[in-house]
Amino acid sequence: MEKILKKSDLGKWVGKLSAFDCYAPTKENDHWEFNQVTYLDSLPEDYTQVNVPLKKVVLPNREVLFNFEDNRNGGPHIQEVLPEEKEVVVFGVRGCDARGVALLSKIFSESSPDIYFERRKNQLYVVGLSCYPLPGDNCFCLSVGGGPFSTQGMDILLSDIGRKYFVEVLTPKGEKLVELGWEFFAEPNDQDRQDRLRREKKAQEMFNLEIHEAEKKAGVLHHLFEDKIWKTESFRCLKCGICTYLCPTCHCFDIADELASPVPLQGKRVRVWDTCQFPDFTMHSSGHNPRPDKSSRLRQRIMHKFLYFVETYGEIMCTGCGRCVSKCPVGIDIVNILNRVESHEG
């Protein structure tokens, strides 16, 4: 379903969504973040992407799974802590972040359902914003199956066509949001559709980075497990984890018990983000570590996204957001690495 929404009516529409918690990109110092808003009269036109991707909404960096205590009289007691039952609308989501949640769903919903992820995902409404005219300098989503007007993982996609948005309603959730403010939406005409297509074409022409034949990398990587490129490229790595924490699809986590009191026993079990780039991520209790060096950990990150996930789910587990390229403090560049393995260079 396609609609038109005047930019001047955006705030009125959002005002009809009072039953939801609404989030939108807001500026914090020199970067953007999704923060809760009580009123939204416009979407920013000068941001490329938020700093921390949308995955934090469905897979928080820290969440309590259950509380436990031993009250001695009644014995041990465990109380599960489930996500709050509250529907959430996030506005201004870029295609790379929405696709990230869709790819995470293959792991946390389809393969082995995770009740915490599923509840948050089911309560999430994604109102995307196409990337025009601002694809970032390090964006490469076109190489991995996405694009500046990608709709994967979205309920609604808004595309700026001047004084109004071209609205693509993609799911029943999206239809629900539009119905709540039906009086603000109109039918598009042929000129509106042409404007939307013209801007998509122009946005695609603005990309600077490309992974050459990314869909074929799995076949090449099969033969490069022991290649010296991993040692060469990982030499500068600081093991900081930025590349994975800010990735829309990286989802490694650790589970730990935090004690509030040893006697009487009280505490909570928490799930927190972790990363395969940390030295102790694969450390066994015996002391053996199957990935003991930086080269094996960098290899794992790239193999997982461009080989193992492709073999299991048929899709590349990278949305081309470019955060790992932009934010790496020592300039490790996944695009450059993958373009080099194309020719088996070490």
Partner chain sequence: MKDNPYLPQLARIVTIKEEVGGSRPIKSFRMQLLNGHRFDFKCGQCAMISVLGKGESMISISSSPLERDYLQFSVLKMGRVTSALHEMEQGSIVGLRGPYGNGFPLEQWTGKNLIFIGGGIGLAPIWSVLQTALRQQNDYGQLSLFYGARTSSDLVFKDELRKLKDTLPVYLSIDVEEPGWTEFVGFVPQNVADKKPSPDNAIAITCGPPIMIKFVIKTIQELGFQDNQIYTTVENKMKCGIGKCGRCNIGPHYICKDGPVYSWAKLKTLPQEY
Contents of the next structure:
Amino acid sequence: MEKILKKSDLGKWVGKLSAFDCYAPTKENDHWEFNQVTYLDSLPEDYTQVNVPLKKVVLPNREVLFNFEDNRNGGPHIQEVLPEEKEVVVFGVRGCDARGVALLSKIFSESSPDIYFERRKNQLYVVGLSCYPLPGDNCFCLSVGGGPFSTQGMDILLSDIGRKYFVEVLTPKGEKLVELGWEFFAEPNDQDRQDRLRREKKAQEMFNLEIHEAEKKAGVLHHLFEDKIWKTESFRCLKCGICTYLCPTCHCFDIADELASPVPLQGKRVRVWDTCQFPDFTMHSSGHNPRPDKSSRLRQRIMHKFLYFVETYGEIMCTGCGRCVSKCPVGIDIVNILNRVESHEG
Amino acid sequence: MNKDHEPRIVAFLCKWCSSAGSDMAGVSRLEYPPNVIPITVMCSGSVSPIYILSAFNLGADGVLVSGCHPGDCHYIKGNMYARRRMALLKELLPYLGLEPERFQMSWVSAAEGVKFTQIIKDFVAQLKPLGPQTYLRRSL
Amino acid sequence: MVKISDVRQEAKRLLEKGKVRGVVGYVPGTRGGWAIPYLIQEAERAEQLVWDPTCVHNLALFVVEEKKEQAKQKEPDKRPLAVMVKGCDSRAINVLLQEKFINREEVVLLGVSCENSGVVDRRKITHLLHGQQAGEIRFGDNGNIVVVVNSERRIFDPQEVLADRCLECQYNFPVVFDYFYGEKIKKTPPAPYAQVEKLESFSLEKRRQFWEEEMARCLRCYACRSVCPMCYCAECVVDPISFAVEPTTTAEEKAKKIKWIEKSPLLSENFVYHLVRAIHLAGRCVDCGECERVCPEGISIRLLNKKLEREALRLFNYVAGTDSQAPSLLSTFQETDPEDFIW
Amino acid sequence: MKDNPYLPQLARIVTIKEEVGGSRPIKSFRMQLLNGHRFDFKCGQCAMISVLGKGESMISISSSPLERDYLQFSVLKMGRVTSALHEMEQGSIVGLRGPYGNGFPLEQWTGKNLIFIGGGIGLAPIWSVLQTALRQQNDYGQLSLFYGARTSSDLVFKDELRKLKDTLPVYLSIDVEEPGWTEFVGFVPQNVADKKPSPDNAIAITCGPPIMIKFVIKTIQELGFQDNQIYTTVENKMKCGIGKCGRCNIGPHYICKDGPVYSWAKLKTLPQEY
Amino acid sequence: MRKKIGVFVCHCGINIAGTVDVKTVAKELSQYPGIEYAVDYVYMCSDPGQNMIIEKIMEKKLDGVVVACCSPNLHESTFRRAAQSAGLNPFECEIANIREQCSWVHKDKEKATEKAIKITEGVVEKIRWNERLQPIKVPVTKRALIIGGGIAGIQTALDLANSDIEVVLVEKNPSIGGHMIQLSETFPTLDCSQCILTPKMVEVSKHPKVKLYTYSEVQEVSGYVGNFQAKILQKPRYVDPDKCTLCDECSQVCPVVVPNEFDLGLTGRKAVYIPFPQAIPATYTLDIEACPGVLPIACGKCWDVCEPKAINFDMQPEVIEEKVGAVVVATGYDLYDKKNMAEYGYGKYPDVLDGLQFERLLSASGPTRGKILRPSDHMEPKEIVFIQCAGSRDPELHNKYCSRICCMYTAKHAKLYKHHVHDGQAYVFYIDIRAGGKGYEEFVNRSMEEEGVLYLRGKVSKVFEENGKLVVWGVDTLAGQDIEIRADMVVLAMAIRPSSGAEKLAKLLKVAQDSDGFFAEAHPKLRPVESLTAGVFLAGVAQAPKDIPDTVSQAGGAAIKVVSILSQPELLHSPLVARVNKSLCTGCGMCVEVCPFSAISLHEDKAEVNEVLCEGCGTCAATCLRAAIEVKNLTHLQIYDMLGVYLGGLR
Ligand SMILES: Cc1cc2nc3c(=O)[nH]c(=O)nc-3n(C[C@H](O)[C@H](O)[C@H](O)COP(=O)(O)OP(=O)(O)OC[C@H]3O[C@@H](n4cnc5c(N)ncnc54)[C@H](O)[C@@H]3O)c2cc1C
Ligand SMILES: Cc1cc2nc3c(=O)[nH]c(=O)nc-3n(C[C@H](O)[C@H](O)[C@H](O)COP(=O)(O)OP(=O)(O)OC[C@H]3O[C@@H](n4cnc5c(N)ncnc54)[C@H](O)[C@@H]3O)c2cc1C
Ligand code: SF4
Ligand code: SF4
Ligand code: SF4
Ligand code: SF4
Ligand code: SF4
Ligand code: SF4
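Having displayed the form predicted on its own, please output the structure of the form predicted together with its partner chain.
Now the complete complex, all chains and molecules, led by this one.
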């Protein structure tokens, strides 16, 4: 379903969505984040992407799994804690972030579904905003199966076509949202359709970063397990968690027990973000570590995204958002690495 | 704010002076509020800043570190190192917005039962109006 | 002016003669004109070395990393490591020497002057260029910074583009080195603690609010700790897991490891993490500003360390990283240390 | 409501047996679910044991699925959780979730000779298979067991092993000479090389420290075992047990669901990250 | 297995039970995890109380006991002994103080009870991690090293030797005797210093238990209490003491004359000399610095004349190693360098003397055979000015402290002057008179009243020479007027300084010095003869300025302290010492710097604790950033768990 929404009507529409918690990109200091908003008159036009991707909504940094206690008489007791039942609409989601959630679903919703993720995802309404005219310096979604107007993982995509948004309503959830403010939506005409297409084309031309033949990387990486590129590239790696914490597709977590009181025992089992870039991630209790150094960990990151995930799900586990490139404090550049491994083939 | 709040205080007392000083308060049957739980350590110099932060993290409303007067340290100069460390902490905590009244250091000798009593009274009195410490307190 | 060709030549000579096992320096990065740290091991590669205001990284960190790496080797290469050091890097080296983490013979220090200027703040530049990419960033005259955008030269006043830490820096050339390049023009920042003082002037409530907003954002990605050359401990006290496991480590020892803070990025835990870290860096932090630079959440970590830096100076007349022979701030005391805060 | 894969069921420790003392102690725990339910699993599968307040550990189930009265776990004291487990008493309550992993393909092994080769605590996952095969001895050919540890006191299941000797060949070994020890002295692979089990119609199942596994495989390959005749289990650090937390992978495989049991034919094609 | 802990709550009559509901405490504790048994009783420390603990330990197979009672200072050892007699390691017994820190200081019964429960639970948590420790046994070498052969060293040596302890006495000068042997007569009794000291010197040198090394210095001391190894450097004397017959032939022929140290330069001596006639050891010494050369060709006159062939130019410095169990530092003092007092003309005018020089003038065996004569012209001074506090009590320019003996010896000097020069006039400039000592006040008064010495309260600003007189400018602050005295001689009561080399010795012994450079005592009141380093003791002026009676008492004190260590078959040291977790230690050395007892050193980049030296203060533990070092049985984990119980358990 395609619709037209006047920019000036956005606020009115959002006003109709009072049953939902609404999130939109807001500026904090220097960067953008999804924050809860009580009203939304416009979507920012000067932002490329938020700092912490949409995944934080479906896979928050900390998720309480259950409470436990062991009081003196009753013995241990476990109380499941599920995410609050609250529907959430996030506005201004870029294609890469929405695709991120879609890719996460493959892991979390397929075999042994993760009830926490599921519930959060089911309650999430994604209102995307296509990337025009501003793909970021480090964006390369086009190379990895996405694009500035990608709709994957979205319920609605808004595309700025001047004074109005071209609205693509993609799912029943999207329809539900539009339904709530149906009076503000009009039918698009051909001109609108052309505007949208023209802009998509133009946006695609503006990309200055790409991974050459990204889909073929799996085949190349297959032979590069022992390559020295991992060592030279990882020399400067800080083994911090930035590239993965901020990646819309990275999903690793740790599970830990946190105590409110030691006696009587009271606490929570939580899961918190973790990353393969931390040295303790795979370290056994004995000290043995299958991935003992920075190079094996960098390799894991690249391999997971461009080989292992591809082998399992047939897709690249990277949406080309470029965060890991721009946020890496020491300039480790996944695009550059992948473009370089190409030359290793021969 | 809850003015009736009974502050929970942890006091790190060095064994030779301050803990003995608190014993002296007892022997002299001086009275002070029961809000303070003492932890006797060998020397004020052994109190790591992380103990204090942890005490706040675990829910203390106030933390006291007490050692021998300068020159009286059973271990010669442990209290001098403590003084330096605590000076920094004393500066740092309010800089982050924790009320400066919540962390206190004192010199109490084995004879100063009266002083110990007074310190606890004063400390409790200055903590009461602040209410519970929630700033660094872990709430899961 | 630092003649980079001189640095390259020396690096090349050291590598050719086999006097060092590598040169840690800056080379151009992949995206735009931003330098990255690099370990050069082949003499020909020395030609890639650069020295410009984008060389923000504190290379002392790699001395630490390489030391640990070598320790794991069966046959460690005992030759020294050459490192390019600017003022703050060299002070970090001094602290490492002071704490006996390294010996002086383990490093060959190629000291470079910040030329009465400093390194730039990427955020400031990005802001000033309104999204345009900088092609090249160079030192100009009188501390100015030259930015080439689309082959157009633009000159910026240091105040506009330099990293805050450089604007407040008093050590704009190395304090310890084996070779020195450039000029020693000492900068005296007008107000080295202006930001700290501003925050201090706030009410307690406002300070609390400020820090709560900062700390709430922390993701606990630990980039701040990972980038800090002073955070070289085998196992950080706030890590919930035992890292430093050796064959002799018993299950009991691992089980006894204290979880001072929880792994969750809760506000309280973030506070304690940063407070512990600040205290642990008292008298050790050299204000290279790296922790703040790398933080993906832009948290003002420097303001914490800077506060204690100022107190060390004000209360104890101590400046970190200036004397590798002196005792550390907290492993010494003076009879006259202040005690007016003690009851 | 859908099942929550992270929620443990409560179980009671019904017996505790000290298998190995000293500085690397091992205890066997027999458990029953509090709700009286059965815990269906396959040989070689594991369960996540929770000690509330301390965390979870993945432990192989060492009893046979045919054993209906209890689940047995034999646990080496390693760190936080396992130490807490070792401190527990009979009657204490733990959490259990699982079973996890693929388990051994016993159904493919009918009629074959099974050679069990274990080292240290590595006997635990094999033990389940061995117990099952023993109970259904008619389904299999000859069973035999090689087992070794550092010293005689480090051997687990000592009593059971003694009894087992009446039923099948049991080749024990210890690493260094000890007074009173009459059996083999040396490493497990050496013992295997010494006894030369025949590869004919045989399956070798091995588990133990990584270095032992490596040499056992080498040894039996030399004896003529084919890659698909060799089975082993791998152990990587685990948290979720359901292939989501991301740490136990070897290449695209998550050990917790695609493993931990592998034929060497398969394992050798994967990256060597375990 | 988890420890089985028993909790015993004492009523202490009504002392505890009056405020704390002890039944509730016991009941709550009995439900606390890991508690096997909890009970209350009226007097735990009584025999039945202790017996109950013993029985329950055995009956319930407890491996930890918490007694909630009075301060650990009172009965910790009692209960630990009881626990031990039941077969428990004493460190498995801990006290929860619910009396002094609870029942006696609170009135609100409910709150006091709650607090008592918390305190006890905390100690339960602590004891869970307590290790079973054994006292550290240290073997003892029954010998003592005494450094410095003044009266302090001699007295300590004699006291020790007479207690059957072998003594190694090291003196840097050619003879023992120290400063006391230079003195004429000693206050307050005015007996002849040499007469009372010489017998002691002889005794010490002849004592079979004393090994005397003169002309020697301690070069290195390693080890720790009970087990020190000292390296002693014996300088060559070039004269064989065994052969030397004290005939003085050598000295007669020696052509070199240098100032005589013993007379403080008032006379000269030869390059080969005996410091003073009663020197011990009784032998000549060849001062190689002054001698034109050991090569006989250079001079060799002494060698020629020495009949017993005692002169031996081939002697070499010798390093001797001695093992000892304790060390006494008795290195005494030097006078403050007079060059610092230019305003008093010292060094410029030969008739401005210091106190010791004046002692030599007074001494019957001195350069003037006991006559008081001016060095410049050998005239008897008729007007003499004594200036007290020269260099003392002057924090701005000189030393801030009082040198303590100058008031007395100046009074003595003035008095003795009057005894010699009956018609002379003596003036004393003083700030105030400190004569605290038995008979001291009377002594000073006598010199004022009976001898007519003129005491002027005030400072001297300047001393200069004019027409053969020493003009002394000063103020009399009592009379409030300027004073000018034209004197024949000026005697400065110079400040007392730690002897030269004290700093070096302090470093080498790893003992602390106070801010004035004197050796620091462990506690100014309670441990005045012990240094901060176990097994190293202090005697005499080395520790602080004092007179002979005080020196001798302290020497005796030091001796008995040494005896108390060396008389034990082995030393028992508390096992509550620091331990390093090597995998965490990075070898930063911060703990090494802070340890007050120098108990830590770095080995292969890791800290290592010498358990015998460690006193368990924990300063290292708080300093180490990596928690790599902590004190046994009061670890970070124990503190953390205690905090957890005190603050976490919300009931
Ligand atoms: C498939 C499988 C089967 C296993 N079977 C057994 C068995 O039968 N008996 C036995 O004694 N041990 C077994 N282990 C090893 C056991 O899981 C670890 O020894 C245990 O998790 C250590 O936990 P800890 O909390 O005591 O140690 P800590 O050092 O406190 O460990 C912290 C956390 O790290 C993880 N972890 C650490 N080491 C390992 C490891 N080696 N494997 C997996 N996770 C780890 C756990 O999540 C643990 O909770 C098995 C491991 C796997 C993967
Ligand atoms: C002018 C004057 C008059 C005095 N009159 C009196 C008086 O009348 N009555 C009275 O009670 N007190 C008097 N005193 C004080 C008296 O001199 C001291 O109390 C006494 O000498 C202290 O003895 P001692 O052994 O501590 O020190 P010292 O006498 O100084 O002896 C120290 C000895 O140690 C030796 N030594 C130093 N360093 C070393 C080393 N590194 N290695 C080996 N040996 C070393 C020295 O050579 C010396 O022999 C007077 C003092 C002065 C200055
Ligand atoms: S790998 Fe990098 S570019 Fe790709 S989605 Fe993750 S953060 Fe974005
Ligand atoms: S790249 Fe690393 S952090 Fe990201 S999902 Fe894969 S394993 Fe996890
Ligand atoms: S770098 Fe920033 S977000 Fe990451 S742990 Fe440090 S302060 Fe937190
Ligand atoms: S704390 Fe930050 S500024 Fe200080 S040395 Fe470490 S990285 Fe540099
Ligand atoms: S302070 Fe800590 S890390 Fe440093 S040497 Fe001592 S024990 Fe080792
Ligand atoms: S506990 Fe005290 S005495 Fe012992 S090593 Fe540490 S600092 Fe030194």
